[in-house]
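Next up: a single chain in structure tokens, the form predicted on its own.
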Amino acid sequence: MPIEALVFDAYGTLFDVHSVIERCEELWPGKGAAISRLWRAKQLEYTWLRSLMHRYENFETITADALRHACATQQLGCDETHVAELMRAYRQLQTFAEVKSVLAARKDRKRAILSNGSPGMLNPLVEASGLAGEFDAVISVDALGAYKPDPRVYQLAVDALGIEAGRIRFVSSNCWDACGAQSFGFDAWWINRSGAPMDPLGARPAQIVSTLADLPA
């Protein structure tokens, strides 16, 4: 079927979550890289263990959850002005260098975000990378309460949009993500920048590339 829409996974994405090494590594010297790796695992560890708990919390709560974990495996210290600095640094993370070419070639479909970002940490991360006028949509898994890739967040998309899930072209960074999306029933592309292998989840993307801009215009 024809794509009508475009919907997008923000952190990691369209936005380098690792951004954040340099400000890290001055806060910790010749640690920077290491905590930013386990912030980010973490962060995603604790979406899947609590959506499958049924204890919600949103994700500006678990990404400072997973930051202080992972200054603690480190034995590094982290007092709450480190907290407070580094969540400033995750409204305000790097795009892809590709990301705004890609967006403006690419406006003769609607265009969304679909994030596990609460909205405020997402809205002020958009509008400080002057991505707004970008989307259709900017879409939380906020107001369901539960985390990718449950079914149920793809669904928020499709009805965001008013277009049926087989015309939704799904595009993540994340192989789990991707993968659900495509279960879900979107045109799922994997961006594999890193040329991880493929997630053995009984789902796989449609297409995988490298890069947003390998995209097909």
The other form holds:
Protein chains: 2
Amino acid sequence: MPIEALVFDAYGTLFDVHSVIERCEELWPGKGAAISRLWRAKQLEYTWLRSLMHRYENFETITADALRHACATQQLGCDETHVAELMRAYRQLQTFAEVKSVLAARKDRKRAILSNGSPGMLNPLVEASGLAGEFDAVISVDALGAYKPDPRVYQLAVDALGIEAGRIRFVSSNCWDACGAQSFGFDAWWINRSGAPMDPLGARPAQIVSTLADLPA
Amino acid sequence: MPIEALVFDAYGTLFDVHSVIERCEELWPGKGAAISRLWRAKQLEYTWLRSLMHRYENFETITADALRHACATQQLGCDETHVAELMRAYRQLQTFAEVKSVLAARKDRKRAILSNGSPGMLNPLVEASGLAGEFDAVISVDALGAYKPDPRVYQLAVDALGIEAGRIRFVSSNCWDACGAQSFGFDAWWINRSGAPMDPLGARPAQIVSTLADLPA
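Same protein, different form: I have the form predicted on its own, so give me the form predicted together with a further copy of the same chain.
Okay, now the whole complex, with that chain kicking things off.
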């Protein structure tokens, strides 16, 4: 089936969270990597748990909650100045090096973002990157009130673009997100930047590549 | 509202997974703690993701999948002999020291287990513990095909015991499980054995204590 649209995950796929990790290391010397890892793990965990519990909170709240919890687990101080500073860093992430050229070379197809990020996090980030004009839609799960990989999240992109699932290529650096998208019915590509092993989730991504530059033109 | 039944989580609440962690250390010297931690994290992650994706697999399959993934992440060999041995250890866990007396002292109330474990894992474990006679019901999520903290899981206990949610005290050492149970409508007690910080999930457990012996008689 011909692909009519490319839909990208945001964090870790288009936008590199490396700068946030560096700032964690500056705030908590020697503990930056541990805090970042715990923070990310709790952030995702809370999205899944709250979706299952039907207790949605937006991604900004969850991300801040997860940071506070990560610091508490490590018995490190985390005042609201730290939280505000790291949440600001989240709205100013750099894109990966290949993003601009990859998007520019695919202007013949619709291009969109589908992200867990709340509009208050996502829209300033896309604006700051200078890439806002490249996207036909920037879609947040927030309107739905549930997180990936709930199939209803992927349906948001179908509805926003008016293109059936089988004609949408979904691109994510998160294996579980690519699995969820493939399970839903997208042609899902996993950008496996770190060479991680596959998560066995009952639906394998259609393709696995190393960077966005490996996407077919 | 008077409490008419006590419903317990199994793994980590009644049954101590410590022996499995020790066996990991024997199989992968110096890496046992890392493997155990990753294994547990992936095990839970897969239950949440598959529930959200509507791609249920039973807990035995998920637990083995998570072990293989943990070893692959650590680049450690894991053949099917290792998997079978550790899955066997999972069916022979010791109960925590206080379990027997806590159950015996509460014979005036209905007592049940509500677990993610599949019947093939859970029933042999309860049998081996010698406590089978103490429970009015051993309830697995397997019949439903979704995992905690989906509210429909907690409803299984209401249906099996014929007691309304507000009259059921649910007991778990997993904070997120206690939050899910409280969110559903149980009187949920979190057994916080390790002094971990609370996970903010929109519903706080009714009580937080250190061991099962702290439950009111």
